[in-house]
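Take a look at this single chain in C-alpha cells; it is the form predicted on its own.
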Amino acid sequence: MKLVGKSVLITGASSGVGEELARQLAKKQCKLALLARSKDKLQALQKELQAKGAQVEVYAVDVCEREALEQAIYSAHKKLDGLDVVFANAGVGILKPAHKLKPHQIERMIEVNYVGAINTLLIALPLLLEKGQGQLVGISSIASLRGLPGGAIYSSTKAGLNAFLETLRVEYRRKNIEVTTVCPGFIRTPMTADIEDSIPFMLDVDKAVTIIIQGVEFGKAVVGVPGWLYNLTNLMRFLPSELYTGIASLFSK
C-alpha cells in the first residue's frame, strides 16, 4: 500500500517515532489523526503540519483509556473520510533489573505497551474491515526476539505484541487487511536520551522511520530497524538456552 494521500492514525504521537512518522507521512499529502497524553505537545505538532498545508486532527488520549481511545479513532475514521493505515505506536520502555522494578512501571509497561496496542488494534479493526481493506502496524521491538538483561517486562511485553499481530495477519490475509510487525533497535528519541551514551548502534529517529515507512509500503509482515541487527538477533533464537543464557548474562548488570 503506498501511503500517499491516505488516512493514517497514530498513537504515541507527540514524541520520538510517532512525530516523526507523522512528519514524514504529511509529506506524503496523508490525512492524519495524532494521538497521544499531551495536548500541548500535540497541538503544537499539528499548527507547525497545518502550516505545510496537512490535514491533521489531534486527540489528546491515553491508550489505556479504552472508552476514551475508542471515541477517538471513531472520530478520526469519521473526520478522515476512512482509516487506511493504523500505527500503535504509543510505548514506554523501562530498562532495568528485574528486582529494581516499581510496582507502577511493571503495571505501566504491561498496560502501555500490550494492552493499549491491542487497544488500538482492535477498535480499528471492525472500521477496516468495514472498509473492505487496511494496514494495521504494530511497534514491537528486536527485544521482544528473546529476554534481555533489564528488559524482564519490556520485552515480554513486545513478544506478546509480536504474537498479537501475528494472529491478526494470519486471522485477516484472506479479509484484504495487512498486518505489519515493525522490531525497532534503538532509536535516538527521548525515550533513550538516558542511555544514549552507552548503546550502539543507535539509529536517528528519521533514518529509522524512513525504513518503517518503506517497510509499511512493501506491505512487510514484519519491518527490523535496521534489518541486519534484526536479522543478527533473529538469529539468536536459535541458541540452545544454556548457550544464550551463558552469552547473555556477561552483559546483565
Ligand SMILES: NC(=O)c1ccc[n+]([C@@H]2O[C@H](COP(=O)([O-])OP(=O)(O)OC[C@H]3O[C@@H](n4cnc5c(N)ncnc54)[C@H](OP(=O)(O)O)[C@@H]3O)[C@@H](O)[C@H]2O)c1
The other form holds:
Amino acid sequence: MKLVGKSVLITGASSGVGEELARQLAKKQCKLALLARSKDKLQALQKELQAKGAQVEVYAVDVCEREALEQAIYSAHKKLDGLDVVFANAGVGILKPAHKLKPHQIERMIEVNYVGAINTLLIALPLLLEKGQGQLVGISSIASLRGLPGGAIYSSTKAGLNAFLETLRVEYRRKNIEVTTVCPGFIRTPMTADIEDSIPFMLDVDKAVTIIIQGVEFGKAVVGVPGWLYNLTNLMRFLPSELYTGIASLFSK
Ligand SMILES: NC(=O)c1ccc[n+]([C@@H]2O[C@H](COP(=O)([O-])OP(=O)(O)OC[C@H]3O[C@@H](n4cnc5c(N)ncnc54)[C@H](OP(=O)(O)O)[C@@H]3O)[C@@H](O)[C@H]2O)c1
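Swap state to the form predicted together with the ligand from the form predicted on its own:
Okay, now the whole complex, with that chain kicking things off.
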C-alpha cells in the first residue's frame, strides 16, 4: 500500500523509531495518531509536525492498559476518517544475562513487547476489516530469529510476536489485510544508548525508518533492517543447535 495521504497509527511514537516514523510519514502527507506514555514528548512532536501542515492526534496511553488503548484507537479511527495502517512499535529492550533480570523487567518486556503489541493490532483489526482493507505492522527484531546472549526474554517476546503476525497474515490475506513483520538489527535510538559503543553495524534511525517504510509500502511479509543482516541471521536458523550454541556462547558474558 502506498502510504501517501493514509491514516496511520503508531505506538511508541515519543522516541526513536516511532518518532522518526511520524516525521517521515508526515512528509508523505499521512494523517497521524501517535501513542506513548510521555504526553510532553508527544505534544512537542505534534506541535512540530502540525507547524508543517500535518494532521496529528496524540494519545498519552500505556499499551498495557487495554481499555485506555481501545479508547485511543477508536478515537483515532474516528478523527482520522478510518485507519489504514497500524504500527505496533512500542517496545522495551533490556539485554542482560537471564539471571540478572529483575522480575519487574521481565514482566514489563512481556507486557509491552508481546501483550501490548497484540492488543494494539487486535483492537485495530476489526476496524480495518470493516473498512475492507488495511495493513498491520509489528516491529519485531533480528534478535527474534535465534536465542541471543542477553536476550532470553527480549528475544522470546519478539519470537512470539513473529508467530502471532505470521498467523494473522495467513488468516486475513484473503480479507485484504496485509501483515508485515519488521526485523531490525541494532538502531541508534535511546533504547541502545548504553550499548552503542559495543555494537557493530548499528544503523542511524533515519536510514532504518526509510527501509521500514519502503518495505511496508511494498507490502512485504517480512522487512529486514538492513535486509542483508536479516538474511544472514536468518541463515543461522538452519545451523544445528549444537553448532549454533557453540558459536553464540562465545559472545556470552
Ligand atoms: N533500537 C534498536 O536497536 C531496535 C532493534 C530491533 C528492534 N527494535 C524495536 O523497535 C521498537 C522501537 O524501539 P526504539 O529503539 O525506538 O526504542 P525507544 O527509543 O526506547 O522507544 C520506545 C518507545 O516505546 C514506548 N513505550 C514503552 N513502553 C510503553 C508502554 N507501556 N506503552 C506505550 N508506549 C510505550 C516509549 O514511549 P513512552 O516511554 O513515552 O511510553 C517509546 O516511544 C521496539 O519495539 C524495539 O523492540 C529496536
